[in-house]
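Let's start with one chain on its own, the form predicted alone, as structure tokens.
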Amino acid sequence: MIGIETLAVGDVVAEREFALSRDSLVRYAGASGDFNSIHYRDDVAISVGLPGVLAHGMLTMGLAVQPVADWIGDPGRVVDYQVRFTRPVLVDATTGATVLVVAKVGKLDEETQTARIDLTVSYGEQTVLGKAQVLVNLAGA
């Protein structure tokens, strides 16, 4: 069980890589209903000034929180989740893209039995989500 007494600020609680392909984007489009063609057609993405096909922002956001939900063992313990979209994830037609998520304890609150988990979400050498923070409830964990 994960209790507040077992954690310290700075602890890495989860780390995961997610491989994205153009197929991943098409599947996500079907699941989400977001069929904006910048997410699967290079010609359209380039015509609107983008460098190429981009992963859906909400897909990136959803992937980023998953390691925390897995670590805490119950997605219902996620009390709050916020991010700022800072850079797009370009998904190459041949090589795809890999998104790396590192989750660290940023703050512990013994009174409320919560932990703020700070996420570093990167693609290549660049951070793609800024101020990505997940608040989790540790009470009774």
Given for the second form:
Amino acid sequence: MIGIETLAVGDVVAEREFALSRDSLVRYAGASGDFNSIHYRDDVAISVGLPGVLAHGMLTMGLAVQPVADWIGDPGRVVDYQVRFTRPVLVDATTGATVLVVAKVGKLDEETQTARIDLTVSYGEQTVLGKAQVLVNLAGA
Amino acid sequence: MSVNPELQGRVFLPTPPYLVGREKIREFAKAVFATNPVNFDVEAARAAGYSDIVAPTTFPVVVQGLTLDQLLAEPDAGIDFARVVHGDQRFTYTRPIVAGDELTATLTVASIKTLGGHSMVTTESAMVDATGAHVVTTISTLVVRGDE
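Can I get the form predicted in complex with the partner chain as well, since the one above is the form predicted alone?
Below is the whole assembly, all chains and molecules, this chain first.
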């Protein structure tokens, strides 16, 4: 476990790249029950004005917290997690898409023994999530 | 068709209990690229102090889906799913979800705002376990695009 006294605001605590393919989207559709076909059919995506098949926002949200869960060692210590969906992740049929997650300490609260970890989630040169914040409980660490 | 402003404050009937299965947690965990043993391995979860494997943070979206179905099926809601975009999402936990939990969700339409022809529908789904104790609340804003 990680003691709150070992952390400072601005510390990068985790960083991970995720390679998404169309297979990842189909897997997530099945696991989550979100079968909106814009996540696996180009013709449908294009018919509603999108450039092509997009990753589920909730897939991006779901994977982005994983580096934090692994850093803290126990996913049950995540007590609050929020994001805004600001830009889509376009997943090419042959080349897929790479999403980069960087997790930094945003705020520390000694009294409640919690740390707010801020995520920067990007695809190409652009961030795809806004206000992506994970609150982790470090009590008893 | 536009979103009915009278939806604001509406509280729906609790969903039927959702039994959180161990294999469903593993399937979901794999789909969100989880690698933590506490999400997959019963012994690792028990060593960390849990009764069974722990669901990934965003797992409650599976149960939230049942409440959104209720909202979309509401005859006077005026929400056209083809025009819906996910705006934001939050999970606020009292305790982690573990395999074997039986979750019941109650949906409340927290707010409806209109912005430049779009409607922002914020819903809260409060999830309790079989004893009625709070586990997690999911907060989700759907952006319903207006007619062009």
